[in-house]
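Next comes just one chain, in structure tokens: the form predicted on its own.
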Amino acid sequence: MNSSSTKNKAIRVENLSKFYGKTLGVNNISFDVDPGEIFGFLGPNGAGKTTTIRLLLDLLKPDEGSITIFGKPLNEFSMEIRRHCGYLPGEFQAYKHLTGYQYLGLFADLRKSLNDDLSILLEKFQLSPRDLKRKTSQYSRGMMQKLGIVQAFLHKPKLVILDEPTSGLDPLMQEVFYALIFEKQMEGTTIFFSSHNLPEVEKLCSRLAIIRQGQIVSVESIESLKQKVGHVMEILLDGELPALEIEGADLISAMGNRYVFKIKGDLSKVLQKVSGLPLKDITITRPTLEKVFMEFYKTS
């Protein structure tokens, strides 16, 4: 990999491995993230997501491989890089003996950040002065999460790493969060986004990596992944056709005169074949990200 291409990436992970004794964390994973990209990172519990995030934050050291962020090796420029990073961990908790104001002030001091965005963020997420004067031990799950989001974006980071960021937020606050993400992307912020909420990932991310048992099994656009899985076609015929077969489509189910097929070939050719059938109705849908995800994790 030449140095110029590395410098043009917000994140580059190359052949990264981490073991906890004999237990696998991640094994020889590689991916990169473009500046200003909202990059999804998917996998079930135990797949290696948290290990990868901790490696990106330099909270863990890799056994093998390298991480480059903003064109600089993480192992050499850790402190400099982390000053420009925001982080929201999964199941975020603040120091319970502090008020909301004290907690945000502490992080502003640690980061030596200007607070000109603070009032805007607090207003967006409806954290009032009354809320912020209370100790965080009195916060609801939703209030705690909103505080976590504010601290992650407080210092205008170039890179934000988010782990289950909308956990505990009500639907209205989720929409506020989505708007913030797109706003920050327009400003050039890079977002590394890990979530179990697949519709959320589909809404926000154009590209993602899927990790399984410590290994990356796919890094590509959501659109490309959907094309690989194919369309689903449901047809209703004017009467049953025993042993119905359609070239370019695999039969998934048949109930009476209703048939469901998966299309992986050329859609236009399949439609030509279907047009010769006694059709009453036809529905063709694209797979959701959830369907794509299950294709990677289903057992044979």
Contents of the next structure:
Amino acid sequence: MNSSSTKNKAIRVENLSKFYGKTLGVNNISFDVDPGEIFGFLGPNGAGKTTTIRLLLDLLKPDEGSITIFGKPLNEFSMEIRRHCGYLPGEFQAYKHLTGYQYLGLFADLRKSLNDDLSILLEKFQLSPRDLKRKTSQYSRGMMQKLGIVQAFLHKPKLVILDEPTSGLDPLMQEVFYALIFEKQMEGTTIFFSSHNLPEVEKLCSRLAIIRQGQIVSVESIESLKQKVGHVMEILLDGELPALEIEGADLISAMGNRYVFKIKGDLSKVLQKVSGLPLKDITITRPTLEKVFMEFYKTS
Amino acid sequence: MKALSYFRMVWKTNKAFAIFTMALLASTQLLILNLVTTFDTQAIIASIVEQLPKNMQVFLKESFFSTLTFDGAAAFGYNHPMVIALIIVNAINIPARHISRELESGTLEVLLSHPVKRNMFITTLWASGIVLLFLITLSAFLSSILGVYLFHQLSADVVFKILEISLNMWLFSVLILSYSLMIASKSKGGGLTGSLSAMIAFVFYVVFLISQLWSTLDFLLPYNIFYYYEPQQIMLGRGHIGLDTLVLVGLSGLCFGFSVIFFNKRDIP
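Shown: the form predicted on its own; wanted: the form predicted in complex with the partner chain:
Every component of the complex follows; first up is the chain already shown.
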């Protein structure tokens, strides 16, 4: 990996491994994230998502491999890198004895910097002065999550690492959050986004990595992932055919005169073949990310 | 890392129990001094002690009977088992809460994702604990002085001895804090720090009591942390505050050093 390409990346992870004793955390994972990109990180529970995130924040020490953030090795420039990072963990908790104001004040003090737009951020997430004067122990799950989001964006970070950021947020607040993410992307912020909410990942991310049992099984754009899985074609024929075979399409199911195929190759060639059949109806759909994800997990 | 902001957070989290300890320490001290000046407690206790076996009598005369003088009573307020237990709980609570429990809740993970050096964090936490324990000791010191003043026993010698005892108590509590910090820096489980630290203190205390009662085991005394906490001996002019200070400061420094090493190397969580 040459140094100039490393410098152009917001995050570069190379051959990273982490074991907890004999238990696997992540094994030999590599991926990179471009500056200003919203990068999704998908995987089921226990796949190694949180381990990867903690390695990126220098909370865990890797057994092997390297992490470079904004062209600087994390093990050497940890403090400097963390100065430019915001982080929202999954199931975010604040200090229960502090009020919202005191909590944000503590972290503003630790960072020695404060976002000029803090009041706008608080207004967006409907955290009123009255809410912020209450102890965080009195906060609902959603309030706590909103405080966590504000905390992550408190200092205009260049890189934000988010783990399940919308859990606990109502649909209205989720939309506010999505708008914030796009706004920050426009400003050049890189977002590393881990979520189980696949429609959300599909909506926000341009590329994603899929991790399974501690190993990266795919790093691609959502479009190319979908193309890999292909299209689903459902046809309704005027009468049953004993053995229907279409070149370039795999039959998934047949029920009466209704057939479902998966098309991975060239769609136009398949359509040419289908046009010769006694068609009553035809539906072609692109798979959702959820289907892609499930497909990936079944096959890999 | 702004130490003052972090200390404020530590204070807010621990203040309820710390204030309770301060109030209890102060009132215990005043109550004991009041009892000693109001009743002839020495005669009452002496008649009870006479009924006990010989070795118990020796032990009680050493550690308890001497407290029935006014000076001794002023020192006893520092050496009462309840007072010792409260100080230990306060000292253990700080690392157990701010490392172990915060590791479980995830708040430490968020804190350390900020530009905070790990050795700065552990030093600030240690210093915050030391200040908090100082405030508790200060309340004991001030209430002792107040008691001595109220019961017309105030003299430069008594004030100086109470000052020495207070220093001894503070350094002793700092040692408990320091070894708890060392355990918390290494341990993975939340409850482990509290229970292991408390168990260590309890074992030391029991061994100390047995070693005092049973002369065969008195060779163990210099290896026991309670041997270096001796309010009554100091008050009676038989203490060795210099050695106590040296040992308590040395051990605290050692434990703190290990805490820094362990915490810098550990995974969060």
